[in-house]
Each structure stands twice: as C-alpha cells, then as structure tokens.
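Just one chain follows, in the form predicted on its own, and it is written as structure tokens.
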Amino acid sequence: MIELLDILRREIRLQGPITLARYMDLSLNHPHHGYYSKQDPLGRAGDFTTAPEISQMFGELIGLWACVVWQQIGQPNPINLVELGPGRGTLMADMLRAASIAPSFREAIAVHLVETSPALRAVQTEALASYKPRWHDNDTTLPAGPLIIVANEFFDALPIRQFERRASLWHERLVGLAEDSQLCFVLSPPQSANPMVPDSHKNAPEGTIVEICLAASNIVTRLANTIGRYGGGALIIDYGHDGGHAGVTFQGVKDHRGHPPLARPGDADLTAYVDFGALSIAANTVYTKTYGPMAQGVFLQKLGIRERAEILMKGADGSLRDEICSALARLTDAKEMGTLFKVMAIGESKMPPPPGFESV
C-alpha cells in the first residue's frame, strides 16, 4: 500500500515544497489515507475529546441558544439547522432533544450535516437517523433560505498557510525533504509585498511567523451572506485568539497528546489556532453584525449552565454528581475549557443580540 508520507514525497519531489495549506489538506482529507477518512478520531479512544462529548449540558443550551434566535428572525419554517464538522452527531441530538420543549421550532427544522468523513457519517447516521439529516461535503451545497449555523471545533481543523518574516521581508513557510526524506519546513523565496499578511503584522519584528487561514474567512463570507439575505444567525466556539496574535499554534494531536505535526501524516490530528478577528471581518456586512469573541466559561454561565448542573445534580448520586460537577469545571473553568475557547456569534443587524451577548 502507498502511505501518505509517499504521496507526499512524490509530489514535493515532481513539484517542489509545498504549502502548509496543501499539507493539512492531504492529512486530513486524503480519501484513502486521510485522517479523518479512516476513523473516528473522538472520545477516550481516540485523540481528542470535544465539548459535547463531555456533557449534555453543552448541547442542551445550544439548542435553547439556536430556539430562541428562530424566535428573534420571526419563526420561519422550515429553518435549515446546520453543524459544520458534527463529530458522532452528539451535539446534534443533544440540540435536537432540548428543541423538543419547543414543538413549533422542532417541527420547522431541517437538519443538515456538512461533513467529509466516511467514519463519522457512518456514526452520526446512527445517532441522527430519527431526525433524517442531508449530510454535505461542503457548504456551498446547502439550500437556500434561513438557517441557523453551529460549528464548534470546526475551524481549528481547516487548512492554514505560514509566514515568516525575515530581513525585513516575508517568505512563507512550506514543507519540503530534509537530506533524509524526511518532512520538514523550508522558506519561500522573499516577497516583497504579501497581501496575505495582515496590516497590523506588516510591519512585525524578525522571526515573526503569522498564520493564515482564508479557508475559514471564504466560509464565513459566505454564510454570513446568507444570513444577510434570508435570515438566520450562526456560532462558531472554538479555540482562537481575537486577530493580535502572531506566532506558531500550528500542532499535531494523537492520543490526547501533542504529537509532531510532519509526523506520520495521515495518523494524527493537525490544528491551529482560530483567528476570530479574521472571521469577525469576514462576516460584517451591510446586513449581517458580529458579536464577541468570548471565552467559552462566560458564555456557558450566560446560557445558564450552573443553573443546568444544578438540576441534573437533584438525585443523582455521589458518583453522578461528582460527573457533572467535572464536566461543569472542565467546560467553563478557566484552567480547563473556559477561557481557551471563544464564542463568536453571527446575526442580522436588524435583529437584537443573540442568546449570551445582549450586553457585548
């Protein structure tokens, strides 16, 4: 069998290095040999765990966040409930069951997935399949008309580019072969101007390396279009930064542990950072408004998160107690979950503030 670590070689060898950008791409996605193509990559099993994984809690109050914006855009039905990278369909069909106190706003959804993996479509059918989701490669397939948008830990997962500031020039960072055909990163040649780099990074000292990720600020412009013409709202929660950060968070992830990210391509999870003040500037227009950043605690609390704990904590024993009690900390502690992790809203300007940002 040809490994990705061949395929990689081959082509950086016909072509010369390539982007970041194009090596995330093939780890990731690789139809054969990709990350996310061969499994399912969450839970204790696996090399991460997400929010939703952790407690019901989490997708209980997305789904009273997500109601209660329908409410705000006047009630539509049907409304297009979307998850961008839903994972085992946890979030989902914890979203889908708070909904239910709601028979108006459960009755008017229609639930769409966009997700590459064969893996987790193959989970998040078993889990969804009640609900009869229409799963996607992408988001430009998703139908017309007002939606409301979760991504939660989507966009740490999508292709980024480097730049690395030298002589008072910029030369992006790509991956090429060391004398032993090993993976490792090279320079470009100087560019004397770089679009890409952002204005307030023009001018950085020596050895500052920026990110860049236009994946996700081309997604965000085009939902928040849509939002903008017919209705809707979207979160994104995710691990980032507000747009001044300069440095390198690119890593690779296996086994709930860092792992080196030009090792093994294709056998661990590679992220970086999420830069919200990129995608807060992609997603302003004249019809559409951006709410924070915030850190992922303070939201949680906003939604009522403790007041949930509580409820759940009514008769549960010591052992179920102390669950929630963990899961509580771990999602809104700052020293856990609760700080590293931002919210970021999306809405029409002509509606009032979401759920959790009506004084931001």
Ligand SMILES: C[S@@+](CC[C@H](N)C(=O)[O-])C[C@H]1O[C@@H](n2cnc3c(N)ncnc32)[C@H](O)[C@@H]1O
Second form
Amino acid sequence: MIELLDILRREIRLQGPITLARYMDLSLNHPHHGYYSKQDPLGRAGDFTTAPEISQMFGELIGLWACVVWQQIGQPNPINLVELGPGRGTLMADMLRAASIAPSFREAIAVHLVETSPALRAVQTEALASYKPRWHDNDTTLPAGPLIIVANEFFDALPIRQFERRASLWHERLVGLAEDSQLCFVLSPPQSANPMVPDSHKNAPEGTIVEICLAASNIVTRLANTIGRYGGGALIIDYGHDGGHAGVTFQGVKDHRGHPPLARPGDADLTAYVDFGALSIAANTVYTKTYGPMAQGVFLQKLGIRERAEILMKGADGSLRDEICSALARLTDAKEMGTLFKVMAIGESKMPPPPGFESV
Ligand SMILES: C[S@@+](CC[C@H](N)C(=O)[O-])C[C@H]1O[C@@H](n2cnc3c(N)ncnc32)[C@H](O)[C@@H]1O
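Could you please show the structure of the form predicted in complex with this ligand, as a counterpart to the form predicted on its own just displayed?
Shown next: the complete complex, the earlier chain at its head.
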C-alpha cells in the first residue's frame, strides 16, 4: 500500500524540497492518509484531550457567552452559529444545551460546522443530529448574515512556514530528503528580502527562526470582514503567544506526548503555537475591534466557572466532586491550561466589549 511517506518522497524528488506548510497540509489533511482524515484523535484513547472534552463547563460558559453577544448585536434571527474545527461536536453540543436557557436565542440559531475530516464529521453527525448542522470544507462557503464564530484548538492545526536567519539573510526552512531517503529539514537559498517576516524580526540575531501562518491570518481577515458587514462576534481559543515571538513551536503530538514532527507523517498530530499578535492585526478592520488575548484561566473565571463548578458539585457524589475539581484545575490553573491557552475575541466596532473583556 502506498503510504503518505512515499507520496511525500515522490513529490520532493520531482519538485525539490517542499514548504513546511505543504508538509503539514498533506500530513494532516491528505484525503486518504492525512492524520485528521483517517481517525478521531481526541480523548484519553487518542493522542490529545481538548478543553471541551475535559468538562461540560467549558462549552456551557461559551454557549452563554454567545447568547450575550447575540443580545449585544440586537438579537438577529436567524443567527449563524459557526464552529471552526468542531472535533467530536462536544463544544457545540454543550453550547447549544446552555443556550436553551434563552429560548429565543436557541430558536434563532442555524448551526454551521467547518470541518475537513470525514472521520470527525461522522462523529459530529451523531453528537449534533437534532440540531441539523450544515458542514463546510472551509469558511468561504459560510452564508451571508450575522454570525457568531467559535474556534477552540483550530488555528494551531493550520499550516505554517518557517524562516531562519543566517549571515544577515533569511532562508526558508523546507522539508527535503536525507541521503537515506528520510525526511529532513533543509534551507532554501538566501532571500535578499522576505516580505513575510514581520519588521519586528528584521534585525534578528543569527540563527533566529520565525514561524508564519498565512492561512490563519487570511481566515481571520475574511471572518472579521463578515462580522463588520453583517454583525456578530468571534471567540478564538488556543495555545499561543502575543506576537513578536521567535523560535520553533512546531511539534508533533502522539499518545499525549511530543513526537518528532517529520517522523511517520499522517500518524501524529502536527501543531504550532498561534500568533495572536498576527491574528489581531488580521482582524482589525474598519468595522471590527479585537479584544485580548487573555489567559484562558482568567477568561473562564470571569465567565463564572467557579460558580458553575460549585453548582455541579452540589448534587455530586465523592468521585464526581473530585472529577469536577480536577477539571476546574486543568482548565484554569497557570500550571495547566490556564496561562498557555489564550482567548481572543472579535466584535463589530459599535458593539460593547463581549463578556469577559469588559475591562480589557
Ligand atoms: C485539535 S482538534 C480540536 C477539536 C475541537 N475544537 C475541540 O476543542 O475538541 C482540530 C479540529 O480542526 C479540524 N481541522 C484541522 N484542520 C482543519 C482545516 N484546515 N479546516 C477545517 N477543519 C480543520 C480537525 O479535523 C478537528 O476537528
């Protein structure tokens, strides 16, 4: 059977070294051999666990966040509720359950899911059947109209490119073949000017590596334009930094551990930290404002996660109480997901700050 590694080798032999973005895209999204195309990678039995899979509290609070944003933009009916990269559909299911405390909001919602993976679409179909979602291969086919968008651990899966500074010139880090035909990093010839590397890195020291995710910026600009035009808001949650960061964050993840990113393409998740600085720039259109990024722990506390945990604990027995306590700690503690994960919002410029960002 032809494997993804053979496909990559053939492409590199024919065309020369490929960009890291091409390598990531084929490894994650190749229609037959891509990591996300083949399987459901989430949960304890998979390779990683995301916030909505840790506790229902996460999705419930985001459902209430969406409800308040809907009220802030004048309660349009219909409102397109969009999730980018919905995984198992858990976040959307928890959001919609929480949204039912406001029946007029619940009734106005049309659910749209942007998902490339056939394996995960099948899981989402089961989880969300009663809400009749519509699927999209990408954000460009979302319908016109007011929308609220959520994306948890979506942007870190988008393909990045890397550039390395050597002798005062930038080279692109590409994926090529070593003498033994294994994949390896190689450098492109020097580029006299590189418009992709931000000005803040122009005089970076020898050996600096900068990561750029054009796909993320392009998606955010399109969504911000739609928000500016029709009204709405977006909430982006991911691990990342505020911008201006140099260094390699590109990594493989398998069995809940780091994995060499060029080993066994298609069998491990590939991710890179999200550059929230770049996303803020991409989202700042004439008709939109951005908020944050703010630490996930602080954001969830502002939305009332402690109070929600206390309510859930009231009716719980000993082991369930422990589970709720440990989920609360995992989602909010600085040593767990509380600080590394960040939250950024986009809103139309005339609306008040969305919940959680009032004093930012
Ligand atoms: C890390 S999972 C996060 C799942 C979910 N948001 C959660 O928090 O549990 C990434 C999700 O994004 C989807 N995905 C990855 N790349 C994508 C792309 N380019 N377009 C659409 N969906 C993508 C994956 O199939 C998966 O559903």
